[in-house]
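What follows is a single chain, given as structure tokens, in the form predicted alone.
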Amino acid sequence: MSVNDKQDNREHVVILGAGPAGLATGHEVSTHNSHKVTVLERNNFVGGLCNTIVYKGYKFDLGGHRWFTKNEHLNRWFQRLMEGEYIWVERISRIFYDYKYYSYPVSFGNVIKNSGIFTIGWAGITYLLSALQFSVFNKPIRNMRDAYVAQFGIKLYDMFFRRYSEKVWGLPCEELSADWVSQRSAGLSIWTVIQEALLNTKTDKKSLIEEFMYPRDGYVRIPQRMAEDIENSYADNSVRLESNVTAIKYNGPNDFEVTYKTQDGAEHTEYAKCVVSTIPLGVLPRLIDPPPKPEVIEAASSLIFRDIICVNLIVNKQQVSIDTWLYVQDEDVIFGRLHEPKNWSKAMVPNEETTSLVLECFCTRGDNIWEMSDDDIARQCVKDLENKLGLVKPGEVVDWKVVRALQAYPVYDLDYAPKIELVKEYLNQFEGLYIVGRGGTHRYNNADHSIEMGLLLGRHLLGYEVDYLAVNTEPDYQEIVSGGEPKRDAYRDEACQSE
């Protein structure tokens, strides 16, 4: 590439990764002709973890992804993007615990029915003891266990939070940070549940639990639509698949060379003013020249991810259950969560006479589950469905497709925060380099969080003063709208009305 070619690309934004955050950044930047956008993706598909697998006419999301957000500006953006392609879905979820089914969110009446009045009484006593410890005597909350026990007491924690959390993360709750518990637990405390269930108190808070929006033909349609818009905006914009980034050279402020290899082994270089990385935060420092100090590499390398294996089943049955999700607590069941795509959208199956299931097996590369063959994992899942959950009969599962995904869940261990700060301190010296997304920031984002971060970063690159890293930092429960949420930027289409 000549010097003139390099100078022509001073407004070039190169985005590393075609997941929801990277594509959202490119989508927003593409609303102006002042920037050229190039997205580099190592896979042969867009979407990252928001992929939808098609097998024999059945569509399987890589785990269950729903669209919900407290930000109405973001909802309107989604509805514009997916106009004519999204549907509303009623959410019905349950918990499978100790070979019994419980409603989710937790209902006292349901717990009494399944476990008896003694269990409820013991749950109340343990909650009062926890309240004394954490509220009256100010016992510090040191980890995930403490956070859950402070909210619900030891009994309900053990029934509905410990087992599933440890299944997902692969670590004892005592070794996990409490940072995100308030966002992810279904209610602010046991007292909130008692007030609403037993005292019939009213609340002016809007719940996001009961229904959600969903792309009719699978979640991958969201990143596909963003990629289509990026490439259709301007002729020189591109989303390049099977392009694996191997090096990022920093020549000075807003002056980068990004090297990548294509499937044929050829090496290419893109010159950019800005580089937006969704590459896992633990990997990014190892690609940058000049390289970091050893302590930065050590901190980055020790950021932990949890992997996932999705066992996608074709079932010769019209419907397995009415659940949107089923959370499986019991440790002797190999999978931790399942959903039935047909309950989300009838377009996810090729006919009305059959259905399908997605079973999520949480694991870590190299552990016992990961080392099992695809067929062995699938057979064990079917066996558990038949013998432990009783959802299918022998012979009803007629086929399967197993999909593995690395680095699915960033793990919040007790030391993760200072490690991230050390890595970010190193990255902040490179003017024009930005991190975004679940893996890119090592933040447990939902898809809407990653898209919102990307859109706001795009606004920032266009010259607006917005804090894209503030997304998904609020401590309140994510599925309740209280009316006090921060008002974020309205994104390009609505912002133009006042410009």
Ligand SMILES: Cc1cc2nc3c(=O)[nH]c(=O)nc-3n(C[C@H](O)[C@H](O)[C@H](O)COP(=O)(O)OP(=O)(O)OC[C@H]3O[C@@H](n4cnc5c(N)ncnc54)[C@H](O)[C@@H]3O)c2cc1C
Contents of the next structure:
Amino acid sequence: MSVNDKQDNREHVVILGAGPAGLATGHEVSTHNSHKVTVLERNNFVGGLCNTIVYKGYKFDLGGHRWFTKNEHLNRWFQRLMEGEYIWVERISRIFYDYKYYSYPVSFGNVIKNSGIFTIGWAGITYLLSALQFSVFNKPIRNMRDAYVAQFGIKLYDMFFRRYSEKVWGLPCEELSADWVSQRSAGLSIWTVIQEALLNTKTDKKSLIEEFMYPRDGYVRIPQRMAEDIENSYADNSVRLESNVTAIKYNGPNDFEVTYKTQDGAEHTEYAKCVVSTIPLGVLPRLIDPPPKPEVIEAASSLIFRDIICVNLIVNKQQVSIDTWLYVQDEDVIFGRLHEPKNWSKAMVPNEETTSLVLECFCTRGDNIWEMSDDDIARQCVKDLENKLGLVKPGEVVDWKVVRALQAYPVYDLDYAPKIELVKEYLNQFEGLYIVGRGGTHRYNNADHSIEMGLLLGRHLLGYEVDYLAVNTEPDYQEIVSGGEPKRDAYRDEACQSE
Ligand SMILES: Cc1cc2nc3c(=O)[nH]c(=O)nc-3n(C[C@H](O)[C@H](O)[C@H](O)COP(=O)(O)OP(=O)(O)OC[C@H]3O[C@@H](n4cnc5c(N)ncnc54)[C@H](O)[C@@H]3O)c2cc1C
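Here we have the form predicted alone; I need the corresponding form predicted together with the ligand.
Following is the full complex, with the preceding chain placed first.
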């Protein structure tokens, strides 16, 4: 059969968004030659939040992105995709709290040195009190604060979780759902922390991973490689940039018209059997015809996000620190996290003599941080680095490039879950419309989750019975390595059995 014969029989899938999730679906169906694939992306680059910008020869990810998954099949998929391009990076992280540096994972010697023996004692007492409240007297866990306190006690919560969480989310922990904690730190308890800190050995749960894989030339290489494969597999497959999807018309089961606008203002339409959306769940209903009821629009509009500004600095010294990440708890420091790309891959800088830093400022469009000019926020970051963290001296930062990204973090407020259900109920009536991805499902996915969801959806389109929406729902701390592979319906190397 010629390629053209095959093309004639292929169903058309239109994918909205060229982030990791959308590209993974396109990649899976392209690999199996089953569908004609058109990916529509509003940006002028692929990768979504996994972008890497290049400025004066320095490469900057949108915040430090590492590759990590407990799913060994997915790791092998990654290694095949990134053959010849991935490297292993040792993880060395620290926490900056109360103007002092703490190693992470926490070491007792370090905590005693920085905070004193009384702090440790107080942390132990408050932990026992919370164990009594939550485990013995079954006090209900109502929000993020309760979830952390139940796991670590009030003192450790206040030292290592409260301030950073509130910086990231922009809300008090009492106004945030406990779900985020159960997704991110269930299984990590005070006991695993104590065992590691005291014995300096690995517990049976090898927590807090120490090595991760990373694409040598920046994280964007993952989506770029997927996009290259999609376009190379068939002449009529395409990944179209600067194509902003503005409307989706449902004519009946597996019959869609997708309208998008290009940079020149021209409107185009694609006809599709299936539509895969990674457009934020809160936005998607507003694009669909027939439109939803007002209560669905209201629920969708109140699914909120946190935005981010990354301040990328060029520093005229060989190395600033040996950290892969530094988490900054103190509220009076404008950024919440920083990383030094050269510590991840030497290819991220153009020469040996200099280095660079990426400082993440969490914010919400329209707030005080967002409204600062690029130069003002960069100057404030440099001041904090010099005066509060002591990591650079005046004059060492020689240039900067500020990058802003909207909708970086889906917020789990106290009533986000029923809102999602209402929106999904409306979307379920459209046969052939699928949602995946971080914004697409309003789920706090890492890139590996979004890719796994996308690959599984690809399998589903190929006719296999897989539950792609089960990805990233299991309550198991995501950095704990041992304990085997995820229990959920996970991506596997071998073809799934059709049931
Ligand atoms: C600071 C930071 C650090 C992170 N660190 C890590 C890490 O270390 N490891 C890790 O695995 N993950 C990390 N992540 C998470 C990772 O970036 C995301 O999980 C991943 O990018 C999600 O991919 P996605 O395809 O689901 O969504 P996105 O990346 O958001 O992609 C969605 C795409 O849809 C496009 N789109 C939206 N609306 C339209 C429209 N109307 N028309 C056309 N296109 C549209 C967007 O432009 C975007 O390209 C981090 C995220 C942030 C913000």
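By rigid core we mean the largest C-alpha set that fits within 1.5 Å across both forms. Positions refer to the first chain, counted from 1. Because the structure is a prediction, the values reported are computed rather than measured.
Taking 2 Å as the criterion, Arg42 does not count as shifted between these two forms: its C-alpha moves by less than this amount when the rigid core is aligned.
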